[in-house]
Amino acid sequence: MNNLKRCYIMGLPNAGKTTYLAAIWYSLNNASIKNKIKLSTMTNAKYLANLSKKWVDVEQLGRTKLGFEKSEISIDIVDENKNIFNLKFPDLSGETFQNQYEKREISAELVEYIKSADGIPMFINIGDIKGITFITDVPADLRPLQNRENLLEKSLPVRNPKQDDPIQIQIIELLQFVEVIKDSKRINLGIVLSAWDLTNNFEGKLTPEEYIKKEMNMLWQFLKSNNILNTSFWGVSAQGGKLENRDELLNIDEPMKRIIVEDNNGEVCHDITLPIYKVVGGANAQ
């Protein structure tokens, strides 16, 4: 396979990657709305057409456990220069990705992927991330230095970086976690953001990355002083719509058309194969 590219998907839980794996699978075989990359090759096709076929039919798709992941997909599209890309799902699983954070271990064989991707898309749900607390928004009580004695008083509750730690610092972890297994080569990084058809309910319209600075400011600081890091970023909603607006969605004619796909410079489309193909260095990444 000539000038091969490898992709390597990131993600904590309910990120919003097999969505993305359904629609994307769909895209690809569907010729109705031109794409910037083909399908050529696959494995686990069954498992991928049982996922297109909820998110054409907007059914719920089963968050994957751990323990049950298909870690032997793989599918290969071509572009029209004929170059060949190579998109691994090692693990769909994102309590996988959470465990590197929280037990600081990682397997060889997730190493040796992330080792050979020439890019790295990270998906990130916007509708997981939790706002930005003050100090002077913590209840008076929980503040130690004027309330040492009776903290010293109180049972703490145990932590537990699942629910406690914020997503930005876990992503900013498994990124580090990268940067090391690279040694410190240049990564081409996607930062996805999933749900991204959430953002109408906010005031005024941000791009992917100034939605990045403004509810996560110690991700986006990280990402623009890295200079190992090949940053972009990217809004994706792959249902287009809430499973609430299930009847709406189903009125579309062509499932493909729900598809929102938007760029930093707030140009919109609905070929979920952009970020891929950018990331992993498509048309010089230009």
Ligand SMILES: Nc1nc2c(ncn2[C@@H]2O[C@H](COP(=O)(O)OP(=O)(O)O)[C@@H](O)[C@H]2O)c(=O)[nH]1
Given for the second form:
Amino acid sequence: MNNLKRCYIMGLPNAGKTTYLAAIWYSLNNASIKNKIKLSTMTNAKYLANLSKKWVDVEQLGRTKLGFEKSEISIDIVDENKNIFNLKFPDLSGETFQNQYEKREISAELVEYIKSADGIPMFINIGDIKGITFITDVPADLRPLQNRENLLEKSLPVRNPKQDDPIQIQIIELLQFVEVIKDSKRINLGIVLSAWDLTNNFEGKLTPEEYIKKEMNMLWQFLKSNNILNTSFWGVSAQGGKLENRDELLNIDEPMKRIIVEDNNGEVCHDITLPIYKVVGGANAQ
Ligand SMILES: Nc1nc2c(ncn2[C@@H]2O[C@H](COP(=O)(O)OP(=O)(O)O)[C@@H](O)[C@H]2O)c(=O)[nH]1
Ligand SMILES: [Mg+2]
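Write the structure block of the form predicted together with the named molecule for the protein whose form predicted on its own appears above.
Expanding to the full complex; the earlier chain stays at the top.
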């Protein structure tokens, strides 16, 4: 079938993938608001129904641990032109991606997913982005070059790459894996900034791209200087707000209205399928 489009969803642990999945599942099954794409077929219906029920009730969805992740979540959705979009959530825990980063190993199965993907939404939870620290703000006794002798006497903490390396570095590395696997073919990439509701408290509203430029400048430069990547930027709140504000969220009559999807031009809607439709459909041009 030549109008089949494959979507491969990536992101480190805590990136917001499971919440997105729960919201998409609810939206596809309760189309009281018109979405770009509709449900066709799926696997794991019971797991997804359970997940989306928790999402409706604004409950913590639970961490997906390596080995327990539903590795075969696959949902087929269809648009008005009869394009079928096959969504794959190959690893909901994200730990496989981190092992890939740390050990530089990847399974043959994931290579096949990536090779056949028409678009890759890469999730980044903005609540996880650590601000920039200037070297001058680091306590003097922790600055190796200025304090070499003292440091030699101390036992230095051991680096744990998954925990200690900045998220943007891990993401750049994952994208470089994707580029090698794709063998220089053009890649439709969506940078999906999850928990986008958190920006409501920020002064001076930024677009998703401006946000990346400010908070993850190295990643932004990597994306901009890279002509293999056809990148679009999205701000997505699949949960609608913090779990602490559960009561407020439950007061919204239609759960789908909690969802915020903002494109890079500041257009806001409740259609959680839109980033997939645009990224995987190749309509990334802004
Ligand atoms: N404020 C806010 N938090 C979110 C949103 N989506 C996810 N989160 C939180 O981010 C954390 C990780 O989400 P999860 O979907 O489990 O990430 P995963 O590990 O990639 O599957 C959880 O604590 C969620 O409650 C959102 O739209 N807004
Ligand atoms: Mg998860």
